[in-house]
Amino acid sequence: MNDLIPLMVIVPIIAAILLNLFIKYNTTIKILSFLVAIVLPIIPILSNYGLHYFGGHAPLMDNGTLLNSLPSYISDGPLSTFHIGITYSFESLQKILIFFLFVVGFLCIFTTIGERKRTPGSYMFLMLMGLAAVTAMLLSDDIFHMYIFFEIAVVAQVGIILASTDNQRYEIAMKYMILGSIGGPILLTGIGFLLGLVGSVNITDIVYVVRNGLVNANSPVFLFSFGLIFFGWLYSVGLPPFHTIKSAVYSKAVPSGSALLQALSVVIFISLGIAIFRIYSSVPFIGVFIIFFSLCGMILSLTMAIMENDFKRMIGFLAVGELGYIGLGFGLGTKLSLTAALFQGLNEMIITATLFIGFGVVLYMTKTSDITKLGGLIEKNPKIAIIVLLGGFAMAGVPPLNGFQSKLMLVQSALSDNFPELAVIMILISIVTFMTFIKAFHSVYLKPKPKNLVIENSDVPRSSVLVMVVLIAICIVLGVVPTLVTDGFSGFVGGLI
């Protein structure tokens, strides 16, 4: 067993507390958030990788003596393949998708440090459990502990609008967790299936089970487990009807929270999407069922974001929409579109927390973030402008830049699927993306500024311009050399398939 694999859930949940016991000391809280999130990302890189057995409950397989003590219908059946514990898995995927996510969770504390006078404990609790509760979601091979640290995400995220001074973030807050109470009970009931059929909620016993007809594949209770699980993961992602909620969501936080909730639904989507993949790859329509929900979110947000004027909308509208080609990739099945896909959900966290970053940069010179009530600011921040203008190219699909790898990879393998129609929309897509962020860059930087404008806060803080270089740098890395996390997604994916 490794035991730093548990410490990737432990020790942010362990220091969201003490940030707790600590909220009247400003300093405390400035310093100890600090460590903390430098300490995340080297756990990850320290790791090898395994498996972790929670209380040593390792398969009775794996203990030789025990498995002859028992009787043959146990030690030569099903019985002794299955983990009667919590099991953690640390794999490629796992390694490179938390360290990239605790990067940006370190930028984001980093930029909330800088950014305010007294940093409050209760948003850093906050911040800190929606990481250490993705980072299960993603180690864990058991789909229920997968459902309690999504709803512990949930939380977390709805905290973080509240920490936002937004007129209407009570609004939205309530009306994420409407949707949560019925989005997570169904998920769960559709968990719940799954044991009755089954016996277990660890993944790998599952698909155990499913591949050698232990379990119908096509009955109608298994079936009606997907279709529950299936809209589980629509209301978890912000994929339609739920992707105006989600796009609300993060329009209503502030510009850091806002990096952190987009990474944070990334990894949900990415975790949620491989559990369902997995247990569900033999349901010949699941391709069928992605695709259409994914094109449909790319497609809605996309045109949602069109007509928005508040920039922060925007980019809450693309954030949605460009976890669509996420979803083409889970949908095509291949080898390269589920390596493309990943790597995709790897940019996406990236590339949104520029923008995010960004452009909050403007709200908090100007304090608004109506694009028709600004202009100008390039002669103020040309830097910053530079840096805005490369996160939406990245966006976009611009080449050299990361984001133009991953869509390529994605259009490959669409072609070399047979499906040219799938190709031609997401080049289409990444064309109109290009031309909605142009607007909004052009209203913001480049149009005469407005009479009426008032530069409130011409000291941009130095925070926020070092994580946007630091982000736009990973971008540029990540374009130029793509195999140096591409080799990992498509070994992890060598085995899923």
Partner chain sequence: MIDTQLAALLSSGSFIIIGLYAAVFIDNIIKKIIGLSFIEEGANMFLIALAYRTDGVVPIFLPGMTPEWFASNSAYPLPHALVLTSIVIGASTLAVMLAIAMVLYRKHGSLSASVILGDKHE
Second form
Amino acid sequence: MNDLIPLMVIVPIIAAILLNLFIKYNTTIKILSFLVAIVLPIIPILSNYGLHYFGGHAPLMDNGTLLNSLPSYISDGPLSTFHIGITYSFESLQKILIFFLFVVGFLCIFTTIGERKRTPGSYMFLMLMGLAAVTAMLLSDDIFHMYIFFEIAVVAQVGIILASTDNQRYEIAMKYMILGSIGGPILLTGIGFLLGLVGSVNITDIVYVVRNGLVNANSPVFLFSFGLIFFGWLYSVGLPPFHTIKSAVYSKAVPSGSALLQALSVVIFISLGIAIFRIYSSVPFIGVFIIFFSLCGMILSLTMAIMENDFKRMIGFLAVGELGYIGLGFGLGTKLSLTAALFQGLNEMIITATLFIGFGVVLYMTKTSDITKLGGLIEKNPKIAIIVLLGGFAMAGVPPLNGFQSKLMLVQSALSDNFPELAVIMILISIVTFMTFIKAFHSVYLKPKPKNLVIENSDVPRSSVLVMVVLIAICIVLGVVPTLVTDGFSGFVGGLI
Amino acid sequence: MIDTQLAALLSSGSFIIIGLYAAVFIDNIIKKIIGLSFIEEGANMFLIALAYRTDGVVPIFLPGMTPEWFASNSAYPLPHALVLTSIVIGASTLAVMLAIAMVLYRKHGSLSASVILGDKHE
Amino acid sequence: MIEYVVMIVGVLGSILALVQRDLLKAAILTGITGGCIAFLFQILLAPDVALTQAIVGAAIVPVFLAITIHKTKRVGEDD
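Please supply the coordinates for the form predicted in complex with its partner chain, as a counterpart to the form predicted on its own shown previously.
Now the full complex is given, and it begins with the chain already shown.
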């Protein structure tokens, strides 16, 4: 059933527009967004692997009657393999990632419905638009299509920041927009150079042309386009020099929004990263570039996380630091490391969602995020404390949780690729991550309760607890049986290299 | 005399550079946003200039043209389709930025980026 | 020949827009640059894009800017 592939993008967009129409009816919004969110994860399960050509524009190769009517310089040349329309490709990677993305999206929407009495329709609109945009980026085989949906995702992310109640949200949103308006056109210029070289924006066509030597892969234009697209990628994923703004973005949104923002960033990271990896795999030192920026990102964000006193910002920096692991996997560029990177990306989506929502409960109860003013919350709700601790264990890579499996694979791939230094650095960073997390956990839950701490809402919304239990259950299942997803990932990576 | 395509590429480059300069160095937030719109327009013009063909025709297939003649004389229409989308996206991001700038002005009473986006939140 | 003149006017307009102290003048000059770019699109064999750019670049963007300036303040600080 290949016809289901575009539905993954169309359904959330239509739902978002409908929500915007019914913005005044609270119950309608609740029911509609809940229904849509529950339907979304089912679509990727039901649909089959394959390609979807928009408007039925298959490559000329697949259309015999049209091909025979064309002159021979088209029908015999590489032009006959080019993709004419926009193509969506749905393979094992897309199936797994989109399923988990929609699950995280469903849980975030569910948390929002549970936490607030009046569900804001515009917020639901933005969440669904963000989900649709990154899904399109992941599915699309067309680098310009990716750029368009990347811009839509940026606007949706900005909207999610603005929907919070934080004092500084407008400033952060403005900064993110300004950087985005520089990064976006630069990405577009890079795409323009590629288009000028190849004459097509379809990634498969570009790869075909570069592999077969039809354009010079060492020409300065090609390298320049790599630089421009790489810059856009750095901006979109929050590697240095953009790690500060990205973590600020996470810390300003409402917790369920931050959980979704991290999921969106991970998917943007993976989809653009795979595009760059496929097109520019022949560029010398590409691995070194990616490893360098990823390492910088991890180290800089960790040092900033250690110094923070605000647990929202701390988790934000930790989340950005974790993104560096995916970059390391891409930089190493072997089959094992790429599989590990994709698996790590999936794990991050789930783990950081747990942590954001878990610490969001603390914020909901106490209305403060300053760890010097908090303490002793373990007496109030030990269950949530244990779930958050499990989330921290998963992030740091403690067996048998999922973070352990993916980090083990990354370390193994670094060792088998003769980079023992990278393996050591990864383990060290993982230890420091755990230390930082424990510092936050200790000061929020374990240390004696300060006298002037007022607990304003002692009843935690049941939906948040349920969501966290589901997320941790996914963590444990993926940690015990990682082959559930790694088989699919390694199958996809096998086709990539 | 340099040819039209090269001149268009050069002017698109100068739009991008002027816009980058404004976005980075000018303090007024409205002018920063104007600069960002210049970057966007420069990138669009770069794509259109790539598609240009000297002494070519507009890529509309009119009666009386043979496909071979059309293929070797028309401009490349793919970038045109891309730029149409890109213009609209640029205008909408501009509108979002201006809306945020209005809220920020109401909050701080100033349009200076160093005041509005200052280091207070760090 | 006319295209070179339009290009120079467009680039000059963008520079002039950024050095104005009066923000409303800057918005109008942005419109002039947008119009010049629309005209250039016409010369560069993209009449369909030129239509969109003429509406967006020469009308919508300056109006958005003018509304913002009306709601905030007209004269920018020194820069």
